[in-house]
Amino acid sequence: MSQKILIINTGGTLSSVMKGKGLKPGLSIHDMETELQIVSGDTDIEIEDFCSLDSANIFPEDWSALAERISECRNDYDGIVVIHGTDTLAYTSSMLSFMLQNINIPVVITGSQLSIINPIADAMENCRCAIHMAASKIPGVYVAFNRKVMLGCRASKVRSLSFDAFESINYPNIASISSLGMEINKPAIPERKGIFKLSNTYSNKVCMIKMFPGIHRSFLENIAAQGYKGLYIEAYGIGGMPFLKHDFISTLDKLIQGGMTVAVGTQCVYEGSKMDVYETGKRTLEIGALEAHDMSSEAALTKLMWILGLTESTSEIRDYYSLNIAGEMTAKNYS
């Protein structure tokens, strides 16, 4: 019996065409139906438009009801695919991971650097791809990009014009496409922990910055009088900040002192942070900021504000950003 797959589509370039200002998503899922349908081999597809958007304007309420679509249908199907722009296609792939952690199936996020309809197109390989391992009976949530399958809180899109546009961060991929199929590294797939449970609640009062050299204090002072609950920073090198000249650190103090959660990684794609080696990071751990340790920013952000949406327990946000709910970072496991 042939396994049967949902294709949702949300836009992206994959189904994009050019307008009077460029590129914009103009093709519904029915445009996309014979192209799909010759990639899905013995598969039994069906598809279905959630919207049509350019990923720029994906936003957490979107996240929120692509998840819940998702749970609703996840019964009538063996795996999903959803079909969304690359430029925030790993935001929205680790935000999914959070608010279906322990989903019972594959859900597959892909997309592609050129239109379905041009001739030379990533778009096609990368939808089989996605297809298959939505068959795979595999449950847990991945992108599909390149002949590659990434666990999708640790996708990030490391290059803007190849089509080997993405990568997995501090993490084996989970599958690849050679000469001899797909092939499972069986080794890589996170454990299920516990039943599913729709949990698509955030919280949009969270903000991320960059440190940069110059970067002054009343940035952070600024941040908080918008009334934001969260703070990320990509920190420099495994976790520094100033404490000097401007002294970042004490401000973010004061910000944690007045209920701020601040979580704090680093602006190096690989390795991660390890903030108990320098002082700076060591200042930094003793006001109360939590650690991103190895995840992607994209899973460190959308965690925070996954958490959020959770609780507003000082103890409860602490103890959940420093566990491994869904296979983002390499620390404690949650259950």
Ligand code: ASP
Given for the second form:
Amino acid sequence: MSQKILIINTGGTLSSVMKGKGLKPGLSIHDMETELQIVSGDTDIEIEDFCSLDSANIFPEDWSALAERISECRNDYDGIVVIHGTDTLAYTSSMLSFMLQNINIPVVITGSQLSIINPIADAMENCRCAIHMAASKIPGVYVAFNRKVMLGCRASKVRSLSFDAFESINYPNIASISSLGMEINKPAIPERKGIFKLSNTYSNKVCMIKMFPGIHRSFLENIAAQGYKGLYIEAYGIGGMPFLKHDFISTLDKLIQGGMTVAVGTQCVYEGSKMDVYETGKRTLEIGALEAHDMSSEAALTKLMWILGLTESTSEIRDYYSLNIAGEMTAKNYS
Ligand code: ASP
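Can you now output the form predicted in complex with the ligand? The one shown was the form predicted alone.
First the chain shown before, then all remaining chains and molecules of the complex.
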């Protein structure tokens, strides 16, 4: 019997047309049905529109609603493909990895750098790869792009124009397509830890900043004054933070004492943080900041939003953040 796959459209370049002020999503999933049928092979596809947005216009409430839709229909299909704009795709795939706890089917997010109506586009190839992965019977949240499949919570958009726009950060690819077909990297597939649970609450009081030389600590005070409860900082190198001239660390200390959760990672794309090496990192750990280790920025931020939607207990937040929940963090004995 052929595999039954649901394809959910949220918009992005894949469904775009040139109109008015520029390129924007304009094709419904039904407008794309012929192309999707061509790449679906012997799978049996069903299609539906969820929204039709440039992914710059996707917000956390959309993640939550999308997770709910996937949860509702997860037992009716062998796999689900989500078509999404590439710009915020990795935030969505990271958050869905947390919200769809122990999902029992493959959920594969894809998009493209050119519209499906463009004859030289990557769109059909990416959909082909996504549908193939969705039919793999390997449960989890994935991103399919440019003939490779990545864990949803490890993918990041690293190129703005090329077809090879996404990479898996600090983690091997889950699958790739070559002349040998789709080769699955079995050891890289995270173990399912229990039964499915929809966990689609989040805190919208989380923000993210990137350190730059000259950043003033009043920036931090403003964030606290706006009522934010969580802050993810992309610090320097392996996790350094200034404490001379502008004593960023003592201002962070006050914020943490006042109840804010601060997580720190690196602005380097690869290899993660290691905050116990330099004085600039050690001092940050000593004031109670959490460490992102080898998580991508998208995962480090959405994990904080997700955890702060689950609990307000400082010790639980600390425990959850240091746990490898969906494969987003290399499991070491982080504490
Ligand atoms: N601006 C588009 C979006 O993210 C870019 C794309 O899909 O490639 O919706």
